[in-house]
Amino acid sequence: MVGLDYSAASSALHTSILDDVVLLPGWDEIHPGTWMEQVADLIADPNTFLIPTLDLEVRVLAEFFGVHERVLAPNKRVLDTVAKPPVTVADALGLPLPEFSTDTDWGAAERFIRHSPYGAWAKGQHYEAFRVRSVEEALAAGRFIKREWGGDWHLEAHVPGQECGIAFVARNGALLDAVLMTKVILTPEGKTWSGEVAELPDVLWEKLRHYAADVGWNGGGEIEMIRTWDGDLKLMEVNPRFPAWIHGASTCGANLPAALLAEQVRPERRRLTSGFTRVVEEIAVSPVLGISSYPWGPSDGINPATKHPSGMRTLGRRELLSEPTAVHGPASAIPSNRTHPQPSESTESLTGYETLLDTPSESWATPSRQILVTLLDERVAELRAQLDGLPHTVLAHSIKTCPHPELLSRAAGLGLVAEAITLDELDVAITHGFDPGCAILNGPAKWWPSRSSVRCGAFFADSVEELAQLVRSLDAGFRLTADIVGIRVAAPGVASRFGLSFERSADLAETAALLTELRVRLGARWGIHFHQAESVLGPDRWRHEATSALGFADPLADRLGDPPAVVDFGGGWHVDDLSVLRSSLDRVLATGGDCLRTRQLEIVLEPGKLLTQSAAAVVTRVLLAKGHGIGREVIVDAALGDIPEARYRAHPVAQFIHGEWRPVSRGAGRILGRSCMESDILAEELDVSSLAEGDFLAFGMCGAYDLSMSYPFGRGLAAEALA
């Protein structure tokens, strides 16, 4: 038994088991046709085999030697059949994957991971998977593994559950052997320490043997899988080599490579240890190869590239191996049993707002916005057609999300209420045609600036201490007028410092006197309000979050004697989820608390964002193009000022060009805003390769926060000076 490796740095080497070393060259030094013509040599002895470890060295070995009667390896032909995702593997196992998508642009992935519940992997084609919950983190460790390893990436929903995996073996498409093998300690990077054991069970065997058959399996490989806690399998990916715990399968009695080697079949009749535990245990270095030398880096430390001393990190981006030829199968994938339905409008598609634009004409002062009421209106109306045969249902503008006078006016004309976080806002929204007797306030600090009086529909206390303080207040001589007195309530798995929690009973307790005594001299019935951004959680968790937090509507209901009269549901929904909310709220309403299946129970909806964020464009000209080809940029005169939400997600951009506004399409470009901070990109991965000094852009979904959150910013005046 011969060792090869490519790093003396490799500590299995030095094993005494071994009755011959191969040191070759660096996967990052080799020069294929030498070491085609090395390896070439170490198996010309026709009883020699050679059975290859690592995943890269089993792609170059089938790049190179193709089909070879001694490489005891997969093909080219069946590492098709393994790409990531392996859907043609599933297929044939007759087991689902996990949702994927393999379209990596800010939007798809956006709008993946926030239909994630439990985060999602961003996984490399050749190596590397790393755990993010959020666009930033996914784009980030996509371009990491882009260039560390080469090969596209994708990503890939976390699925909760326990891991194990399945070791096969097959020579020349027939399955020789096969076991099961359930994780049960792990170390903390997830590899396995300690594992059961298990023969795999018929049904599988079968749907494998098949599988190894039709593509002509060679070799060793490994299956691995997420058993969930519904007692489901999940196919997460496929290694065409053995697993790096396959000596715990020989040591329970399953030999695998053994039976690689001599063809032998699976006995009939075999008892197989349970299963097996790693110990770590030191032995001499090898008089051969000697010990390696300190792996010195750039910090003081131990430099990470020696989790692969060979360089094979830089094998996958050296250009030797040909993309993965099989069908990946679709773009995306969503279980048939998934719950609710999967949005399928891009940002693009679902606002058309580049049709709404005015002509523009060089009298035109930019950067200019330009408010589009009829999207305004059509969401509105689009919402109430899913809010049908709901009972007594009130939508509620934010005034904080979109204080915009046009659109405030039309909001308070189309009959919606105003949501106002400060008295401030709640002025203002009188002012636009608002209703003061239905308004809503909500917030840590909604008497802010002080009054002698106010008037309102109903008020969300945000703490304890805020329903304490009003009484004081009233007290005091503060004239208040509320037909509802209600509470925040926290949600319980999202760290926030807004809302009531009511893990002890005595705050409960407090609550509930509180809100008692604030009725009876209000007059006033009582209500409960949910309020988390579901453009950040998702609806998922959104679902899950609200249910939890409302089901202390109950035992607050059993204080007061009588259930809610209101619950109002706020935070902002992402504008891509209007077709799952109207499901979102029958959710919740059905299994949180009991006493909010009343049919009195009026229902209060506050979406945000989503109602005004496509109501507004900003509309810009290119002041400068910098380059040629790919890397592509313009400079434009509009800023993170005028779009700060630019910073945070991608906008969809618009050209004037030929009379109309045309979509600007996918590309390598950037659109760079005009102050001198490093981070004024408005745009990135756009064609801007035709765009010249004095084009007209027009940047869509500027409505919702970058309208109330802008600020001039490189105009050379204070925002006071500009009021």
Contents of the next structure:
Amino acid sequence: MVGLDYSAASSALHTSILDDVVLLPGWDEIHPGTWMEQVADLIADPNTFLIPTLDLEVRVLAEFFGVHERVLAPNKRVLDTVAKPPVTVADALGLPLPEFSTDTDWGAAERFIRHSPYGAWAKGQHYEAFRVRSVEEALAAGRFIKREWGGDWHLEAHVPGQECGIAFVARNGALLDAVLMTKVILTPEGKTWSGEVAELPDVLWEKLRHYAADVGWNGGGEIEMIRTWDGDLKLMEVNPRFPAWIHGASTCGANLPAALLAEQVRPERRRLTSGFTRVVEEIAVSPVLGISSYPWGPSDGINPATKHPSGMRTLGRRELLSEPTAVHGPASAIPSNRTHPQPSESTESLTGYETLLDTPSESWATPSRQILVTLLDERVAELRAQLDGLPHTVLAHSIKTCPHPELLSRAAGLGLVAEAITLDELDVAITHGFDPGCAILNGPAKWWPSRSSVRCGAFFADSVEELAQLVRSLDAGFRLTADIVGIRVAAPGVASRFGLSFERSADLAETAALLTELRVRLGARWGIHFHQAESVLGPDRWRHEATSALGFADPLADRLGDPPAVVDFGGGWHVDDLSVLRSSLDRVLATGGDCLRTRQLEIVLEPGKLLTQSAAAVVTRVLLAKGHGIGREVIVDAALGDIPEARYRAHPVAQFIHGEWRPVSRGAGRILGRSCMESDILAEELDVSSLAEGDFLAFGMCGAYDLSMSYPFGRGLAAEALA
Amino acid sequence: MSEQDRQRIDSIGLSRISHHGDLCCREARRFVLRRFERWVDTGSRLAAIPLLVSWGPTRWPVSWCRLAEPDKWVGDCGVHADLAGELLTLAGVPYARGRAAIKPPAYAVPHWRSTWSASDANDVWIGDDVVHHEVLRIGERWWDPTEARWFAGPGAHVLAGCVAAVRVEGADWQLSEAD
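Switch from the form predicted on its own, shown above, to the form predicted in complex with the partner chain and output its structure.
Starting with the chain above, the whole complex follows.
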């Protein structure tokens, strides 16, 4: 038995059970032609077989040697079927894949993650996977994978469950043996430390046998799966070599490498030991190979030995491998049993903002905002259509999200009520036509700045202390007129500083007592409020958290003696998720507290940016274009202070060209802001190759927090001076 | 499993968290079950039971309002099994309560006896060779609510020991081959 590897740091080369060792240079040093000659020499003897165990080595062997009778590894055709995501194998084995998306631009990645309630993975085509929870993390992981390993990457939804896998072996398409291993103890990297080993169920054996025969599998293989709590198996990956735990299976009585060499079929009545565990064993290094000290890093002292001392990462980047030729299937896969489909609209198609922009002229002062009232009208109409059939619904306009005077007046004119978080905001709302008697006060500082009297429609206290403080204020002479006295309830699964979280009966009793006192003193009814950003949680988690939080309506109703008059749903909804808003509300109302299912209940909806994000654009001009080709960048006269949300989400960009506004297509360029901040990057991955000095650009979807949170950085004056 | 052990285990009643039929238990039950709502799926909620309710001596009867009272929840396998049943019922997952006879490592038994004795809790579940453990039957599989793991049935190992026998409440015992 000869050990073959590409670094003396590979531990197994030092073991005394090897008869000989072949140490090749690392993959960053290998000359492909010389490597081919050496490997051919090594397997020239008819009784010599090579069993590769590195993913990329298997691929290079298939590429350079094709089908070779003494290379016991899958050929190129087989490898094409296991390229990630392994759609072909999933079909053959009848195992569903997790949801995935090979479309990894900002918008698609953001949408995929938002609709993955358990988070997602960024997975390389060849190797490596990173758990990601935000689009920034996903794109960073994708860039790392492409840079370090080469090839494509995709996003895959995390599946909670128990990791298990199949190790199998086939010779020229004939399945010889296979075992099922369920991981018991994992290392922090998720590698198997101990596992249960069992025979493969007959159904899976038959499907695997057919698949191996169809593709002509040769050599070892591993199928990685997740067993969900319900017992269903989902296919994660297929690896074209034995798993690292293959000796564990041997110790249990299934020696698959031996079966491969001897072409030995699984014995009829075998009794496997139930599992294996690993131990750490220190061995003396081979005197021939020796050992070398830690390599030094460029700046921070010792650079620990890397995870892949053989330089396998380099191999992925050396372009020795051709792209898989198999059809991958769809760019994304969503299970057919999903109850709430992902919205299909893209941001661009949803708004069409560029068709509404004015024709720019040289006299325009840029950067400037263009308010697109029509889009607010459209969104309000669409939302009202969604809510059709629900009795007693009220739409609220979030002042903090979109305080632009023109849009405030329009929202008031459309019959929306104002949702304010301070009394200053309430004043502004009244000035722009909102009815104070219908206004809603939310947030931790809703009574600031101090007033001697306030009139509003409803307020939702953020804590029991706020209720008590309000009682004290009334005692001290504060005059409050409100029809609804309410509380905001905390979401159990979201770390948040806001809302009441009931831990015991005493909390509930104290809250009920204070609500009762305030109701009596104000002559008001009571309400309950849930407020979490759907744009952050995604619709699945939003429904879950809302249902759970509003479950406290029932015990409160028990103590207060009547059901709530109002349930208020707050928190910004993502602009793409309008199509699932109604079904989400229906679900929460059907499964939340029993007392929410009364005909008299008034439903208030504060969807925040869903209504207003599309209603403004920022028009800017190119100051300077830098570089050439795909790396070209342009600097514009807008800055992060004008579009502060540019750091957190991609805005659609249009260019004024040939007398009309046209969307700027995707590419590899960047649009940079005018300020001297490194982070002043307004857009990435756009084709800016044709942009020149003086060109007009317009950033869409700037009608929400881009309006309310803009700041005057780089204008030579502080905000208060400008005001 | 000896006949003596079998009789001893069969004499132990199934653990049920009791309800005073009043606001105290109605609200307390909601507080207890709400703690599990931060997890979206049923499997995660069941897995959270031993994380939120540390395994330890329990003096029965246990009511919802008593269970919800302290900051640190403690419960034996009966509390775990009844909570698991509540969560499964809420999720609409059919199940049956059951019990297992487990052969623990010999040195564990005196520790459990001492701990239960110090808490003045009934230790009838602890035999010399075999201990009583409450489990659930969900579909075709057995669920250990204290270790939050599936097990195959008689002959399987859980961390507490080897499952000598198991039965659904009201049905016959299924013995391991060794028994």
